[in-house]
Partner chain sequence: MSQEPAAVPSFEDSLSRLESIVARLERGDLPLEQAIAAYEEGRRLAETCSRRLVEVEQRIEILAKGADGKPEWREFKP
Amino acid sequence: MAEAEIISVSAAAAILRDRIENAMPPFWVSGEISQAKVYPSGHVYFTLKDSGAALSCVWFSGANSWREGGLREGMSIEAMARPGFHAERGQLQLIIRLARPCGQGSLQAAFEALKERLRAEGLFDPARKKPLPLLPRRIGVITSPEGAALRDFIQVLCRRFPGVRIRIYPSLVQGREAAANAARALRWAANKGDDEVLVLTRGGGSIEDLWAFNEEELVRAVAACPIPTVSAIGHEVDFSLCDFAADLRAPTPSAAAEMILRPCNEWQEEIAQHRRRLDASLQMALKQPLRRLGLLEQRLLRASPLLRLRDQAQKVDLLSSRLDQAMAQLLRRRAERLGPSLTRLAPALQRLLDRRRSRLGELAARLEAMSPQRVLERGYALARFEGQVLTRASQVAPGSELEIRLAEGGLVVQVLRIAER
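Three-dimensional structure of the chain by itself (the form predicted on its own):
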């Protein structure tokens, strides 16, 4: 028996690829889109499924056709495809050439039906939405503690505003019990009441993975929550009914952190700007009263009684000077007019003065002769008793002390006896 030929895995994959891709011509297939992803290269990868099977699909450089055709997660499509084999992954796949919608899938239909019913009830009305606090002090997060969404959210939040308080409410985020579990966590956080913002979040996934956030119980719990809520479910292209019911929808968990809290340095810069504007306003507010005060001070000085008195004093000095000049001129004119009369009057006045001086000398000589001092100088004395001048001996008694004034000096004497004459 001949030894069997042994080939490499790559060779086997090449044979399979050749056999599969050339086994049948392109054909039309219908199914529901799931796990769709558009890559930067322009290629679109997704799963096409029905109730009995699922096939991986790739649409090379089909991103533009994907967007223009309005294709999205959960949609039922008809696609022209041919079989393909991805050797590196050892995976069978369909290579799509053309795709068109053929009606909505069951999950998408349920999504749209519930969305319209809840919108008709007003659960998505923008007027019901509450604004987020400007600077929340405590933030509650309803999510899976092991999920990457929570790590991304906390990392971004703490980087933007270190020290912010975060409380985690553990919840399932996928599976049949996830909606009820998240609704209970949301109601518990709302009843606790000390969080200022509640964030409902999880990472991306297929429409099946995110379906819990389209369940009516959880959507109504989000709409009824008295605390402002933020829905950050999946990636930017993912939309859930919780997004419409929440007060704010964030495209990703990281974006939710950025939308809830501004960076600390932005707050500091804004505070600094407000301080600068306040300082400028205060300076302006102070300058105006000071300027007005200066004007009032000038007006007060102009109306000051002291200033008016100084002005009047200067006027008085001026008038006094003018009066002195006028009087001097008047006197000069009068003197010039009286000059001849004064010349005749001067000898008469001199003679009168001489006579009066002679008479005054005579009277002074007589008065001098009658002076008590002159009398004392002639040998007389002046006696006083208790301050009174004595004229009679009866005014004193023996033993009395008398003051005797002489022409020069005085004596104090005691009366020994009284002589009648």
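What you see is a predicted model, and the numbers here were worked out from it, not measured in a lab. Positions refer to the first chain, counted from 1. Definition used throughout: the rigid core is the maximal C-alpha set that superposes within 1.5 Å between two forms. Compared with the form predicted together with the partner chain:
After superposition on the rigid core, the Cα of Glu216 moves by less than 2 Å between these two forms. Once the cores line up, the CA of Ala113 ends up less than 2 angstroms apart between these two forms. Once the cores line up, the CA of Glu236 ends up less than 2 angstroms apart between these two forms.
Show the same protein again, this time as the form predicted together with the partner chain rather than the form predicted on its own.
No partners, no molecules, just the chain.
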């Protein structure tokens, strides 16, 4: 053959496929599951790995067995497999025939061990959880500035509350440095920032991607944070140790935003409702006393001592005039015998009557003054400044805020100037 034969990619792939698929008979392999995906078709794709290598795996129609075996990411399994070659993607893969757990994978084991240790220390105690502020003035977020998590988080917050204040503490969220880096950012935020709630967040990823949030330093920093902390790591199904240590766990970054901030219009509606209830209950509170006041006024008028006194005064008048007459008669009849000293009796009686009448007048005036509401109803107003009732203009200065009580309702007014008179 003078020239080397030229073959197509497909032909080359077919040769490789043949070699690879016949490279070894079906064999048992053990490793840890990572990046697993179960498709509706029933096929399961995952990566099987150990500390030195990783191999793509496909388990055709393995979904049921996968679920029945309780398989999940981070788990170590023993699988029966044969080598395969996926020509379209040029990818070597293991074709799984069956798989079973063989104890837990190292990451999972580390997770469980640390979780148990920290739980025993009380780091996850419900009693340690701090309540979140109802309406945080400032929200701090520890995350990657480039991540989708931050974008989602900010978007939801801004939609719910136009006046929101957010502070971002940039941090690595993946890789070897991430846990220490995020712990440092969290401590810095807690010490130097003035946020009322801190959110530690990161979007979804593989169990390895999210691993920083299971590392002891970061978990302890979350537990020790004096400011209420929310943890929103990965997706709904991902649980990190930070989730257990935080005061609140949110399933996703958007959910975290929803959990820490109630929409502004809901707050406004709630406060408006309180206002309506206040108004209604004041009306209720006034109804009974006003009715009683009305009744009392009527009874006062009817049973007024003024009236009784007037009757008595009339009686006295009558009696005194009869007395006067009788006395006059008597005096006339006995004037000569008893002498003129008796005539002094009439003026003394007159004085007694006068005293009675003036006392009566006083009582009437005091009764009238007892009803300030009636004063207000005549168009007078009661002015108060800092709780003091005003009687002199000199008690206030221009600019003072006065409360004016009217017969119905009141006003808050500001003094423009002080009139001389």
